[in-house]
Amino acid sequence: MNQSVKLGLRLLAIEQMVTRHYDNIWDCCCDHGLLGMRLLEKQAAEKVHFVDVVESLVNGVNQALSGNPELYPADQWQTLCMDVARLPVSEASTHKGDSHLVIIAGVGGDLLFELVEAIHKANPETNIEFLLCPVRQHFHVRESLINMGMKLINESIVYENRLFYEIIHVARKGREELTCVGSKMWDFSDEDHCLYLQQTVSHYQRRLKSGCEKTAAILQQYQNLR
């Protein structure tokens, strides 16, 4: 019997902010591809492309979704053992109009933004939307987003193995402004909510004894959340 992957925490909230259908989406940096084979499953694109730099982890994909033809047919997925900045978005496209979801987890927030950077330079023209979810670095890679003309589409803060994580849905057509310090993903009757904006407060009064310029104005856009 053909049996679902399990998710983790992390990777179950992502899989569960793809709430629309795509024409292509792309699992970038995919370890070992759960949450692009959890997409293919529920059908969220017409073909999900598995992308990572690791050859090792690229061929472990493909047996994987090879060896289950019934569950991940052939002609819905592809993997890529490539640079993720080299993304193939505009080859990948049969109309003009194609949407894709670029996906790009696990990674810090500075090789995460140059990432979406360099997929957003060779696209400009491209119907794409970004699903991010840095390792660290938020109000960094939110205020490169926003300087980039991203808006907003969902957001939200996930407590997994005693780290907390954003996940931050943008595009260029996206519904919202985007904020450094986020604003909808809140929710201060959450316990973890509260105790995320705790320790990221105390960072920030940690980081001002050292005198670091713009941590005072950072740290007060976090204050002022509460």
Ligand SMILES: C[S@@+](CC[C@H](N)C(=O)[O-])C[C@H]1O[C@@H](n2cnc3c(N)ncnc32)[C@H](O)[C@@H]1O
Given for the second form:
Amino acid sequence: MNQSVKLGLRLLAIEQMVTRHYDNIWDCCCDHGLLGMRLLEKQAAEKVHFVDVVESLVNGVNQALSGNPELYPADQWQTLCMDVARLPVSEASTHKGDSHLVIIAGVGGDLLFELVEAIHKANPETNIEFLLCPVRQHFHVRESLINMGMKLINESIVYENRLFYEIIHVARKGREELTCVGSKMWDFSDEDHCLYLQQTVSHYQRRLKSGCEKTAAILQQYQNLR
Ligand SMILES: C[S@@+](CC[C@H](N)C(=O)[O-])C[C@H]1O[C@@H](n2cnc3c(N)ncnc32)[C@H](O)[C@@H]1O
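Could you present the same protein in the form predicted together with the named molecule, rather than the form predicted alone shown above?
So here's everything in the complex, that chain up top.
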């Protein structure tokens, strides 16, 4: 029977931010591969690439996909066991100008930014959008993306298992300014967003007490949001 995958709130929110069709979608650090599978089901790309550095995980994804060819036609996906920093973006491009959506979610901010930087450096002229959902370090990730010249396409906030996540969709060819503390994702009529801002402000207030330089300026930016 064709059974579609069920996503938790965070992965569902990421999936819902994929609102157009791409030539290639890269589910990076895919682990179980659920997000990429859902994107395959909704025909969001000509090809979905599942990439993880752990062989047993990639084998598991491979088995799940090949076991259901009706839902996951073999010519619409590939699995790769490798470091995402070496993503073979140009090898997957059949035409100049092919569109790529690189999704990196569920890893810490430092690693996530390292991966984005490596992919961008290796493919400076390629039409790549990044859909990113780091675990913590949102300010730092955003600041680094701004320094790389990334612009905002869309952003949102999601709450799952007592943790808040930001989902940041950017590209060098985006139209809007990306900011370090977020802009259009905030909706202060939403209690969750008020709680997230309050938690973030408290976090930087605690850091300020421990004498961390730069913290006062970061705190001010969050406090200015309201
Ligand atoms: C917590 S899982 C995230 C799964 C999924 N993306 C999500 O958001 O639910 C993190 C995954 O990243 C993979 N990973 C970590 N560093 C990697 C790298 N440099 N290249 C490829 N995969 C990596 C790990 O093997 C692990 O499966």
